[in-house]
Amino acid sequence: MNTNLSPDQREILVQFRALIDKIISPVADQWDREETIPFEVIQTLAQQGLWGINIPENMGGQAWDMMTLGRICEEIGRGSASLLSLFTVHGMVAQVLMKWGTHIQKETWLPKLAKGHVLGAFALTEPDIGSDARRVETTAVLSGDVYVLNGKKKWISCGQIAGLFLIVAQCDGKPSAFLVPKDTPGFSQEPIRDMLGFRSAMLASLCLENCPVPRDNMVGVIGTGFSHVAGTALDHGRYCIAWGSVGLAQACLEASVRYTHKRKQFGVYLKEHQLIQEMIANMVSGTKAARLLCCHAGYLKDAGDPDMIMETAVAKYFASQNAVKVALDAVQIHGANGCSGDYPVQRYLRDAKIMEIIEGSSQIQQILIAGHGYQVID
């Protein structure tokens, strides 16, 4: 596996890192307090082509390879995990349309998604349904030329501002997927606030009351809403979150190195204390290991290797757990300062915990990884 970046990839990342350092990182704590990301920032990122990174050029996108996409996710995660969440779910919708969408669905929505004229959101989770996602309770009943959707969705990242929702519902008792524009009659959004982390990801609860959705808005066919459509979305989401977890851990490491250079205890800088050095060493090695697992998953994705799905699960599992460990140590190194709003490590810790839950919890990843391990050995 070659993890070296090409000159073009390197130039893209240098420019994007500079953009993150200029317009994202300095204000991410403010966004966290205000629980929003300003619209003008979303527009600026649209002008940079961010929202169309994984969309083909003939649809107005960038068509970047998966390794470059991953490194972009790392940089976004380093700046703002909430922004990463918006970017992730938007990409999930685009990825689904590219793989399972009809020609008309692609022509209608991909150019709008690529330019950021419309943001996408993925709606699977419900108030009573989380990890057992096959059993969603939202229903879709065919009535003439439309499907009528009824149900509730919850914890939907980008739910407050998205213009297009990919909804998973039961149709004839089988999970199926539908494209639902936000202006569909009977569709409403309610903001979710006071979250532990991802506070500026603009999460929302969704309510669908007799929403008429054209038959042509079904993605795939009846019964493929979870196995195929949601499966594609979740694989993409796990890949983005894995890389974002690396970025978050990197932010913790950088913050801790800066702090230990200027903070003194017992007459010497913190960096001179061996127990502090131990924590820094663990941060460095854990983050490097997580990055390599993500690189491996990206390499397999670019190669079209079937093992990419399992290796993405491994990367997401390890990288998100490492992010929590690194964030805990970053707060510990900062002491009482780390528990205050004056330093970003408290946000990093809160966001890191969410990384272990979204797009499949650590326990779900363990089940997938263990099951694959038994198959390989048997």
The other form holds:
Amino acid sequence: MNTNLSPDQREILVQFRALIDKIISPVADQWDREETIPFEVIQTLAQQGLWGINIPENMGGQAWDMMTLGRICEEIGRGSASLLSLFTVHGMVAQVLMKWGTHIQKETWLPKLAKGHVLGAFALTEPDIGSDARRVETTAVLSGDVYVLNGKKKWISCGQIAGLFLIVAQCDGKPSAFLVPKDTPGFSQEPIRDMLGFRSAMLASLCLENCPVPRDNMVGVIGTGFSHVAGTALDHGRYCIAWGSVGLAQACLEASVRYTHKRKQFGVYLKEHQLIQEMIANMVSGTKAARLLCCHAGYLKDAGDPDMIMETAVAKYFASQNAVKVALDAVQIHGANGCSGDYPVQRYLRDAKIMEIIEGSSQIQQILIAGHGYQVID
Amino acid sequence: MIPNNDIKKTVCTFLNRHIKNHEFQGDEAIFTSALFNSLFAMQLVLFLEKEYRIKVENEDLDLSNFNTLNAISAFVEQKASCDCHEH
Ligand SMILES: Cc1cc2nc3c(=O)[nH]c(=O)nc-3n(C[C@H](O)[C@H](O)[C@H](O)COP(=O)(O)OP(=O)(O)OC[C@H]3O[C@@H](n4cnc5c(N)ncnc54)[C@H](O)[C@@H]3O)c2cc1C
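Switch from the form predicted on its own to the form predicted together with its partner chain and give that structure.
Up next: the whole complex, starting with the chain shown before.
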């Protein structure tokens, strides 16, 4: 596996890093407090092509490789985990359309998604159904030329501002996936506020009340909504969140190194205390290890290797756990300052905890990884 | 044209990477069995795409194409010959 970036990849990254440092990192705490990301920022990012990174050029996107996409997720995650979550769910919808969309679905939606004219959101979770997602309770019943959708979705990132929702519902008792534009009659969104982390990810609850969705809006066929459609989306989501967790850990590390350079206790800078150095050493090594797991997953993805799915789960599990550990240490290193709104590490810690819950919680990843371990080792 | 039996053997080896010590029969239901986890459907799609240089797309997404070894090999045979003609 070659983890070196090509000159082209490096140039793209340098540009994005500068952009994140200029327009995201300095205001991410403010967005967190205001529980929003301004529309102008979403537009600025659209001008940089951010929303079409994984979309083919003939559909208006950038068609960048998965390694580059991952590195960009790291940079976004370093700036704002909430922004990363918008980018993730939008990318999940695009990825699903690219893989399983009909010709018409691709032509209708991908150019709009690529330009950021429409943002996508992925709606699987419901008030009573989380990890056991195959059993969603939202229903889709064919009536003439439309499927009529009824049900509720909860915790939907980007749900307040998305224009296109990928909804998983039971059709004939089998999980199936549907594209639901936000202006569909009977469809409504209600903002969710005051979350622990991802506070500016503009989460919403969705209500579908006799929503008529054209037959042609089904993605895949009846029964493939979880196995193939959500399977594609969640694999992409895990990949973005794994890289974003690396970025979040990197932000914690950078903040901690800077802080320990300038804060003195017992007559010396904090960085001189060996117990502080221990935490920094663990942050450095854990974050490097997480990044390498992400690189491996990206390498397999670019090679189209089926092992990419399990390696992405491993990367997400490890990187999200590392993010929590590193963020806890970053707050510890900052002392009372770390618990205040004056420093971003408190946001990093709150956001890191979310990384362990979304796109399949750590327990669900453990079940999958352990099961795989028992299969491959005699 | 890839011989049907070769496809079955190769796919079987792949299945055994996920489920050890199980002799898969040609008509044994794979998808509807509880043997595989939630990641398996996409792992199988990716495996077939890489191994046989085919692209599994929307119009191929019929679960009966993937439910048994016999169905998978028939699907790959037909798909590989279509893709060859297109190139
Ligand atoms: C900020 C945020 C953003 C989100 N965005 C989206 C989104 O955009 N779209 C979407 O569809 N969903 C979204 N979600 C929902 C998220 O995917 C779910 O929260 C997640 O799948 C877990 O489901 P749950 O919260 O219902 O927990 P539950 O499934 O009820 O689980 C509760 C606890 O039990 C554990 N558990 C469950 N089953 C097992 C088991 N078999 N063995 C051991 N432990 C188990 C879990 O790991 C967890 O710790 C979001 C959630 C958050 C917090």
